[in-house]
Structures are given as C-alpha cells and as structure tokens.
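Next up is one chain by itself, shown in structure tokens, the form predicted alone.
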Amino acid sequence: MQEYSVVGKRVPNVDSRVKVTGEATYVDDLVLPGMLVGKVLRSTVAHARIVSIDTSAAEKLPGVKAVVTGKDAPNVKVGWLRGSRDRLPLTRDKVRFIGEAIAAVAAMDEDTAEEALGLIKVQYEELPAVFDPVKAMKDGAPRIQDDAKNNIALERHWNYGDVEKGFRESDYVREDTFYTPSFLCGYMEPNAAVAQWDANGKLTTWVSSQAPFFLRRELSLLYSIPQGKVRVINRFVGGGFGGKCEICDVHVSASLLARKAGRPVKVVYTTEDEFAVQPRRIPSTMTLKTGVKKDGAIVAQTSSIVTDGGPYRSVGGVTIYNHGLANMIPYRIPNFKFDAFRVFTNNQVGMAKRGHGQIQMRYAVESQMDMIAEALGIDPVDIRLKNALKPGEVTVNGLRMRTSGLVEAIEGAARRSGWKQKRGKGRAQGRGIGISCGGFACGPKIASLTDSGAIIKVNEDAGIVVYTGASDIGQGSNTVVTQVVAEVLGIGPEEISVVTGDTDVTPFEPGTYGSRVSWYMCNAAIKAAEDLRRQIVEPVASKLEVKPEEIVLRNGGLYVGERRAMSFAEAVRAVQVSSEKGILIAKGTYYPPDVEWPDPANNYYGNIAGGYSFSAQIAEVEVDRETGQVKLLKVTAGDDIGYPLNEMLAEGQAEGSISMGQGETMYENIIVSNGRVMNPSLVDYKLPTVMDTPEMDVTHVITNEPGGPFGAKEVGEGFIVSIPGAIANAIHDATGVWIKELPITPEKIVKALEAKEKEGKS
C-alpha cells in the first residue's frame, strides 16, 4: 500500500470531540427570538377526497399564531427529479396515504400546537384504495394518479444480447422469485427544520439535510423566488442513509407557517411521523431467471421487477434503474433482459436508502447463485470466481471496469474465514457459512448539474479554511477533505478547518447520496489545493531563483531538494504581502470526464460512473433448528475500495454496513396493514443492537483507481448490498432450506424446515 503523509492514516473525525461532549448543535437545539413551535396534521385514511377542512376552532385557541392548509401553499408540485414533481407539499383536494400532510399549526408551545391539531375538523369522502402493487396494475383497480394507466408510475426496459438464444445454449436454467419489504432508514435524529423570512422576502431555513442545494432549488420553485432569496443552512446531521435527500412537509410547513405568522417556526418530526411519512426502502418483488453452462459460467439472465412506490414517483426512476444496475456488477452477463415497474399504491412513499435499489437485487442474485452452484455441484466460491468482472472489462450495458479487486476480495475472504474447512460441514451442529458479492458505482452521474466545488481561503496566519457544500452525515467527509488538502499542501490536517452546508457561503454540491461525496468532493478539493499550491510556489520559486517544480511541500515547509527553504507559514506570508498576489483564494471543481447519463433511446447503455467498488462477504451463523433462532457469529469480508483515504473511517463504514445489512436480513420490517403502519415505534420495529453484532474481519483490497482521489473508491454504501445474500446462504448451509423473503425470521425458518421434512416423508 502506497504511503502518504496524511492520506490513508487513521485520523480521528474532526467533529468527534464536539459530538461526544454534547457541544454539537442539531436543528432541534436551535432557538431564535420569538420562535414558534409547528406541528403537522396528517391524514387518517389511505385514499379520499377532502370535502372540507375547518380550522376555525384551532385559530381561536389562545397561543396559536398561524394555521395553514394546502390552500395557503402555492399550487406547485415538488420532487427530487424534474420528472417526479407530482406531490403537493400540503395536499389540497385528495389524500393518497395514511400520514399525508393536510394542515399545520404554529403556537407558542408544543402542548398548544398539539391541542390545536385536535381542533381541526377534516371531512373525507373515502375512495377505494389499493395496497398490493400487482393488484394495482390490473384493469379496474382504483386509480391513484390520473396520469398513470394501470397505476404504473415508471417503467424501465433493457435488452442486451440475445437472451432467448442464451437460454437455449445454457446447460442449466432456473427461475426464482424473491421479495424484500419496506425498511426504515433508521437514523437517530428525526427530520427537522427552522424557517424564518426577513423584511426583504428572503427565506432562511436551518435543516438536517443530505442535499441542501437541492432543497434550496425546490423551495425557490415552490415560492417562485430566485434561489438567491433562499438560504439553506445545514446543522449537524444525525444520520441520513438516503432519508434526508428530498424536500418534505417538515421544510414546507415550517416556511409556510413562518411566512404567515411573521415569526420563525420550528417543526420537528416525532418517531411516529418518521414511520408514517419519511422515506423507507422500497418493497420489491423480483423474478430472476438465469441460464449457465456446466462450469457455472453465466450465459443469460432476465430480471423482472415490481416495486411498491406508494402514491408518488419520488426517486423511482433511479430506484428501478439501480435494480438493473445491481444485475450488471459484479458478474459478467453476456445476455440480459430487464423489465422493471414502479407502481402507485396507497401505502407510504418508497424512496432511497443506503444501497438504493441494489441491496434488494443482490439478495436475489446471490441467493440464486448458491442455488445454481448446489444444483451443479460447484463450490459457491468457485462459481463467483468464474463470473467475476476483471480489470479492463466492459459490461454488456457499457460500464467500464478500469480496476477490479473482486477476485482478490473473494479469495482473501475465503482464506481468512476457513471456507474450505467449514463449508457444508456444520449442519449437524446448526452451523453454516455463506458467501455473497457486490459492486457499486462511485458517484454516478445524475440528470442535472453534478459537479462538486471547493474553495480554499488562506487566513493571515496561514491557517486554511476549506468551503464545501457537501453534507457530513456521520460518514466523515469533513475529515477526509482535510486529509487530502493537507497532503497536497504538505501540512497537518489540524491546520485546516472546514465550512460546509450553507448555500449562501459554500460552492454548489448536489448532495450526499449515491456514494459520490469522497469521489467528487475530494477531487474538487485536491484541484483547489493544487491551485493554491501553484499560487504559493510560483512567486516563492522566483524569489528563491529556482524552478517551481523543484519545490516540494512537506512537513509544514517548502523544500528544495533536502533543504528546507522556509516554513509554509513564511511562504504564505511572503505571498500575501507581495504586490502581485496578496489575498490567497483557490477553487476547484470536479466532474468525471468520461461518464454519460444512460440514454433511453440507446437502451440505457452508458458508463454512469468514473469507478466501481467491489466486495465479497462471508457470513457464519448458528441456527437453532427447534426455534429457528439465528445468531450471526462472524462476517469476513474483502472490500475493493481503491485506496482508503482514512483507514479508521473506512473500517467504520464497513462495520456500519454489516450491522445495517444484518438488521434488514434478520429483524427489520415495516408492517403495513391496509396502508397503516402497525409497528410505528422503535419498541416494535426491531433493529440490531450491540448484543447482536457479530465478530467482523474486514480487509481492504488496494487497486488504486486512476480517477479516484489518491486512488480511492466509494466505501460504505456498496458494502451493504452483499450482506443479505451472505447471511441467507449461510442459513441454507446450516439448515438446508432457502428463504426467499426478507427478513429471515425464526418463524419462516421453522416453517421451511417443517415443509422440507414433510416433503422428505412423502
């Protein structure tokens, strides 16, 4: 592994101290003079026309300062993508799911606001509802959006090669259907916003957001004011995992109430609000048909997807595209056909979550891969090595693999886990071991402005301030940006501070999602640091009578050969007081030079990212055959992340992915009955705790991606997509049964074992 001065080192998170001491302030900690408390009234029915809303009693309640309904909001629909702006932030005439925002109140205190909500009278004319996406697609089903025939919100179709010919040439073909339900994003800080309008008509809102600039855009469109009249300021963000990317009613209700009351208003979701309306992983039904040769080489595959998107499109186009993307990596598939649908229902809206649209498909693919291996008598490790994408390959849909450490990841994880000694040998003791692989795009292009920017300002004492629009949501992006800038400038990361998440101050940044931040933001910061380095070195070189390329920045100084010519601070001061330069400000912008948005007219063919990460994970479990209880004992993994910018943070991301993937595989499930969430609390919704955490052995495969910052790829999001398949395959090794539906609960295991026993007796 290449050695750098700062990059790659185990540098602690720059915000660790303020977080552990409680000094970090979140949106709910913010108090402004005259601030009011806002609350949102939500629909109690799944599908209905709103006949009337009577707010008179609430308005008369002492302490209430403003009440708003959809009639008070601009008749403008919002949404994350241009093609998905189909949702009024406060609905006007119709409700389409239980929990949809209808009205909001602002009062002097929380109790009064709650009481006011209870005084608002809503008269509904209930309509037929549909909660099953397959039924929703049938003729005669209740229509949820007028513009969607058979409630099909979005669809995607790919066809590469000759699939039918591939199946005819295959030695073995099998077809299976898998299902993954809805999962909570699970961040600890609920969504929140504080909004305030000034006398000049400028809106300032303090938020917990993964995409402040996109939120600014949507608020600008909503209120028909220039973006310069909207300022979005991010506070510390208590997690996001995809759930804080979009505009939602917390942002709109706070700003509407603040405008009507003429005072700042704070709105904070409750846990019940989070379950009712906030983004969750979209439920998917996946039918997978795969044909292979006798040696396990994949010849052809078809993938048919139906997803339950709830009543709005949200990021659905990306979700279903990502299902297909997950088929394309990490294995070689010469013939592929893909049909995917996002369907409107009257359930809650399905949106993005870590591993967006890909964890579902990898669970299906990796489970079926083991089924095929078993049928052909091939070791599951060997069948994956047979099909693994290698450096230089181009997938059938145009993804270019400049580097790939998948083979090394598989072989290393198998060796360290003792795969050969354990596979197929522990069933009598209820023990099993299973493998799964995945791949992930590093910051894919989106159909809008995708560039990241960084600005570096030098203080009078040579201190460095980096301005970036990226949101640190706990992953450590503020830390790694200090490391890459410090590496270029040859100084310590402690000499650098970061300003982020203020749309009036920082350069544009699309947001923290899609595993793009380290790739885009760090590349932009490196360019800015190189620009600053040039601004310092060129005049100093002239003064020293040497060529600029002869000067090296390291150890806090400027060196010519082995001679330390001056300190970094002395060089900065010399430039600052010169008549030529003076104030030192540098900038950098980054956009991958060789990626394209997949063109629908060209069968969605195209290289969507500058690089692709890979992972292989091996899970070991112990299953009680009487009760079906599963204990995840250990996860051994190989992770191709190019080059770790921060070894400690990379480990943390991998371990967090294992834990989150474990939860979705074994425990989590938002239970919905006729559109109503039946377990809307963290008491009833089961998340893994530290007591459930397995032993973890993660080794990074170093491939030094040419386009990545210092050779880095994404880490954290791609890692999660492999976990469900590894655990499911380990459970099969321990029990002999396949579970094709998440979560894999004790009840499902016991039923599968009973069915297998009856089948054996018949």
Contents of the next structure:
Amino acid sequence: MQEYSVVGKRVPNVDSRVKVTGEATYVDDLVLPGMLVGKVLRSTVAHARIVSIDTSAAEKLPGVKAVVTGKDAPNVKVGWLRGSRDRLPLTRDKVRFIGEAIAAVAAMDEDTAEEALGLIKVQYEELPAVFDPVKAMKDGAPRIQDDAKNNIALERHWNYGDVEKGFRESDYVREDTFYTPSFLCGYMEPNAAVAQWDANGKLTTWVSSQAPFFLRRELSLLYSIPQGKVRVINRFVGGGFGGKCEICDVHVSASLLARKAGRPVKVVYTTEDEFAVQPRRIPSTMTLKTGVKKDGAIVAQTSSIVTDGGPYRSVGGVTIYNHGLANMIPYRIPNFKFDAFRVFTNNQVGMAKRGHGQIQMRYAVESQMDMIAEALGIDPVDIRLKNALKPGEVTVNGLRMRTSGLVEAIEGAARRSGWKQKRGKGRAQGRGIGISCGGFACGPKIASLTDSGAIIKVNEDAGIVVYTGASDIGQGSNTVVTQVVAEVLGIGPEEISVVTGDTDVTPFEPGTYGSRVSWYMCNAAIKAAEDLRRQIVEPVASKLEVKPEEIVLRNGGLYVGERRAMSFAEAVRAVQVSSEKGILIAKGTYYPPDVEWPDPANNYYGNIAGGYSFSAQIAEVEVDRETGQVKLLKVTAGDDIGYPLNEMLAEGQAEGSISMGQGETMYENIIVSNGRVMNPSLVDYKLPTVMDTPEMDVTHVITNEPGGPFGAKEVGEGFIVSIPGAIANAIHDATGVWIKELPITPEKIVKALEAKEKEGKS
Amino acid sequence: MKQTITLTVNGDEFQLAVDPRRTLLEVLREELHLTGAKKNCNEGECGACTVIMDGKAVSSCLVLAVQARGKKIETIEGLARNGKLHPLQEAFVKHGGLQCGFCTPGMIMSAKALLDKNPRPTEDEIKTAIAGNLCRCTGYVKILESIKAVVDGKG
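Would you mind generating the form predicted together with its partner chain now that we have the form predicted alone?
Full assembly next; the chain just shown is listed first.
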C-alpha cells in the first residue's frame, strides 16, 4: 500500500472540534432580525380536488403575518430533472397524497402559526385513490396524472444478448419475487430553511442541502429570476442520505412566506412533516428469473420491477435505472433483460436514499443466489467467486471494470469470519452465517452538467483556502479535500481551510449524491492544487536556476533533490512580491474522461462512471426460533474502495452503512395504509440504537483505481447495498426459511417456520 | 401568564420570565441562545436535546422550563474550560465519534452524566446510558470507542 504524508491518514474530521462544542450551527440555530416562524398545512386526504381554501380566519389571527396557498406561488412545476418537473411546489387544484403541502403560514411565534393552520378551511371533493402500483397499472384504475396512461410514470427496457436462449442452455432456472417497502432516510437534523428577500429582489436562503446548486436552479426557475438573484447558503448539514437532494415544500414555503411578509421566515420540519414528505426509499416489487450452469455460472437473467413512486416523478428514471445497474454489478451476466416501471400511486413520494435503487435489487439477487447455491449444492462463497467481475471485464451494458478487488474481498472476509467452520453448522443452536456482495458506481452520469470545480486562493501568509461546492453532510468531504490539497502542496492539513456551501462564492458542484463527491470534487481540487503548484514552482525554479520538474513539494518546503531550497511560505512570498502574477488564484475542473450517458436510443448502453467499488459482507446472526427474534452478532466485510483517503472516515462510512442496512433488513418500515403513514414517530419507526450495534470487522482491498483521486473510489454508498442480503442469508442458514420481503421481522420468521413445520408433517 | 424563574446554566444564573408551557429546550435555545442542545423529534425519542439537570441526563424537550427552576443545568457549551476541551470532547474528535454532528452534543451529555457518577462503567453501562440517543451516521461504533477511550484513560 502506497504511503502518503497526509492522504490515507486518520486525520480527524476538520469540523469535529466545532461539532463537539455545540458551536456548529444548523438552520434551526439561525436567528435573523424580524424573523417569523413558518408552518405548512398538509393534505389529510390521499386524492381529491380542492374545491376551496378559506384562509380568512387564519389571516385575521393576531400575530399572523402571511398566509400563502398555491395561488401565491408561480404556476411553475419543479422537479429534479428536466423530464420530471411535474410538481407544483404548493399544490393548487388537486392533492395526490396525504401530507401534500397546500398552504403555509408565517407568524410571530410557533404557537400562533400552528393555531393559524387549524383555522384554514380546505374543502375537498374526494377522488378514487389507488395505493397498489400493480392495481394502478390496470385499465380503469384512478388516473393520478393527466399525462400518464395506466399511471406509468416512467419505464425502462434493456435487452442484451438472448435471455431465452440463455435459459435453454442453463442447467437450472428459477424465478422468485421479492418486495422491499419504503424506508426513511432518517437524518437527525430536520429539514429546514430560512429565507429572506432584499430590496434588490434577491432571495437568500439558508438551508440544509445535499445539492445547493440544484436548489438554486429550481428556485430560479420557480420565481423566473436569474440564478444570480438566488443565493443558497448551506449551514452545517445534519445528515442527508439522499433525503436532502431535492427542492421541498420547506424551501418553497419559506421563500413564498418571506416574500409576502417582507420579513425573513424560518420553516423547520416536525417529525410528522418528515414522515409526510421526506424523500424516501422507493418500494419495489422485483421478479428475478435466473439461469445458471451446474457450476453456478450465471447464463441469463431477467429482472422485472414495479416501483411505487407516489404521485410525482421526482428523481425520474434514475431510481429504476439503478435497479438494473445493481443487476449488472458485481456478477457477470452474459444475457440480460430488464423491464422496469415507476408507477404513480397516491402514496408518499419515493426518491433517493443511500444505495439509491440498488440496495433493493442486491437484496433480491443475493437472496436468490443463495437459493440457487442451495439447490445446486454449491457453497455460497464459491458461487460468488465463480461469478465475480474481474479487472478488465466489461459488463453487457457497457460498464468497464478497470479494477476490481471483489475476489480478494470475498476470500478475505470468508477467511476472517471462519466461514468454513461455521457455515451450515449452527442451525441447532439457532446460529447462522450468510454472505452477500455488491458494487457501486463512483458518481454516475445522470444529468448534462456533472462536472465539479474547485478554486484555491492563497492568503498573504501562504495559508490556503479551498472553495468547492460540495456539501459535507457529515461524511467528511471537507476533511478529504483538505488532505488531497495538502498532499499535492506538501504542506500540513492545518494550513488549509475549506469554504463550501454558498452558491455565490464557490464554483458549481452538482451535489452530494450518487457517491460522486470524493471522486469528482477531490479530482477537481487536485487539479487546482497542481495549478497552484505550477504557479509557485515556475517562477521560483528560474530564480533557483533549476528546472520546475526538479522541485518537489514536501514537509512544508520546496526541495531540489535532498536539499530544502526554501519553505512553502517563503516560496509563496517570493512569488507574491516579485511577480505580476503575485495574487495566487488557482482553479481546477474535473470530468471523467471515459464516461458515457446511457443512451435510451442505444439500449441504455454506456459506461456511466469512472470507477466501481466493490464489497463482500458476511453476517452472523442468532435467531430465537420460538419468538423469531434475530440478533445480528457480527459483520465481517471486505471492500474495494480503491484507496482510503482517510482510514478513520472510511471506517465510519462502513460502520454507518452496516447500521443503516441492518435497520432496513430487520426493523424499519414506513407502514402506509390507504395512503396514511401509520408509524410517524422515530420510536414506532424503529431506527437502530446502540443496543443493536453488532461487532464489525472491515478490511480494505487496495486496488488504486487509476482515475480516482490518489487511487480512491467511492466509499459512502456501495457498502450498504449488500447488507440486507448478507443478513437474510444468515437468517436462512440459522432457520432454513427464506423471507422474500423486508423487513425480516420476528413475526415473518415465526410464520415461515410454522409453515415449514406443517409442510414437513404433511 | 409568564412566571419568573431562576435557572442555573453552566454555573451562570439567569432570571427569566417564561410562559409555563415552554420547554427547557426552547428556553435554552430561544432565550439563552444556547443552541448546542438540538431539537429534532421534540417528543423524547431522539436524545438530540439531552442536557444534564442536577446530575441526571434529561431530554430537555420533555422538561418544562418551570420544572427546572432552581436546578443546576449543564449544557454542551459548558464543557470546554478555558479553551480546553473536556476529555469526552477530545475523544470524540480523536476517535471519529461523530459525522454530521447533530446528535453529538446530546450524545456527549449522556456520556458525561454517566461518567460523572460512574467513571469506570462497563460496556453495557455505556450502551444503556446512550441507548436513548439516536445517531444515523456512525453506527455507534466510534461513539462507543470514544467513550471507552475516556474510561480507559486513553482519551
């Protein structure tokens, strides 16, 4: 493993000191002079025409300063992508799910705003609603959007090779259907916004966003003002996990209310707001048909999915594309057919959550992989090694694996977990062990502008300021960008400060999603640092009468061979005083050179990312057969994240992923009945606590991805996608039953065991 | 009808006129501008608002400000002394016991309440002390490591 001086080290998170003292301020901590409190009124019915909204009583309540409805908002539809702008920010004529924003109130204090919401009278004319996506696709089902026949919001179809021929040539073929429900992103900081308009008509909004530049674009489109008239400023972001990418009614109501009241307005979501509108994991029904040879080699697979997107397109085709992407990595499938539908229903809107669209499919694929292994009498580790993508392979849909450490990851995890000694031997004691694998694209290309930029400014005393548009949502992007810039300039990380999250200040960055930040943003920052190095080294080299390439920056100095010619600060000073280029400003932009948009006209073929991460997870569980209670004892994992830019932060991503994946597999579920969320509290929803934390053992396979910054790949998302499969397969090893829908609750296990027992007796 | 109360927060006394319906969390954040205690669920489920009241960790969203009358309140802002971080704060920095930071003040206050009473807790006692503090980022591993480092004198 290559050693660097700053990269790869356990550098503490650069924001951690202000976070442990409580100094770090989030949106709700911001107070502006004259600021009002805003609250949002939400629909209580799932599908209805709005006959009338009477706000007169609310407006008359003392302390109320503004009431807005859809009619106060521009008649402009918003959405993440050009093809998915189908949603009025405050609905006007119709409501399409329970919790949809109808109106908002700004008042002197929270109690008054709450009281005013209760005084708004909404008269509905209820319409037939549909909550099951399969029923929604049938002829005669209630129509939710005028432009979508049979409620099909979006569909994707790929066909590679010849699956029918593949099935005929297979020794064993099986078909299974799996279901995953809706999960909450569950970030700890409620979504919030403060908005203020100035006398020049400029909107400034303080937010908690994974994608401030997307938000600026949406607000600019909504209000028909140039992007220069919208300034989006991120505070510290208290987690995101995909749920803070999109424009929400929190942003729209704060800005509409602030405009109408002529004063700054703060809107902070309550837990009920979050359960109503927080972008959630999309529920998915997946039917997989897979054909294999006797040795377990996959010959063909068809993957058919129906997802429940709620009544809007949201992130559009990305979620369903990602399901297919998850079929393609990390196993070799020579013949593949994919049919995917995003369907409109009157449930809440589905969007992105960590492992977007992929964790669902990995759970299905990995469960079925073990069913196949069992039927053929192959060890689950061996069947995975047989099918694992190797370096240099190109998948049938065009994904190019320049590096892959998957085989080593599987072998290492199997060895360290004691797989051979444990597998298939613990059922009498209720013990089980299971394996699952995954892979993940590092920053897939999903929109036209996905470049990142970075600017470096040098202070008069040679201190470095890096400007990037990336949102540090806790994962530590501010820390890793500090490390890569320090490494290039040969200085300590303490010499560097990072400025992010202000659309008026930093260069463009699409946002913190799709596991793109380390790859794109660090590559842009490296280029900027190299630009700065050149600006410093070239004039100094001529002074020293050496060639620029003879100068090496390390240990805070400029070296010619072993001789320290001068300190970094002296070099900067020399350039600043002597050259007409003394104001040192450097820039870098990055776009991966060999990435393609998966063109619909070409069967969605294309290499969508510069690199792909891999992981293999082995879970060990203990199951109480009487109660169905599962305890996750240990997760042993190997991952290929290329090269860890910061070992401590990389571990943190893996550990957080295990916990979040454990929640989705064992406890969590947004229970929706006739469009109503039945468990809208953190206790009833059941987020994992410290009591649930298993033992964890994560080891990296170092592959030094050529296109990655210092060889790094993504680290934030890929790790989670294989957790549910590993736990599900361990539960099977412990009990002999398969649970084909998440979460795998004690009730489902007990029922399955009872059914199995009956089957055995009959 | 507002009531006059005296709160002792981080050693400072405050005379306040508060609406009896206001929670301690609201008064700390809105009147005293001590925003380290965070508001998330506002119903005692997440632990982000944890402060110490007379030596005991409490969800300040479930305590009325008038109930805290005359009590000794400690918040995250009172931990660092003379520019020096508390050993728990140092340990959370060094061992990466935080990511987004939103649960961190409450997590540290729960841990402090435990260590103030029981400086050598077992792992189970540590887990019990922070079982009511939700963290979505870390999976709790490095939080436990941070607290254990202080217990073992390796902060």
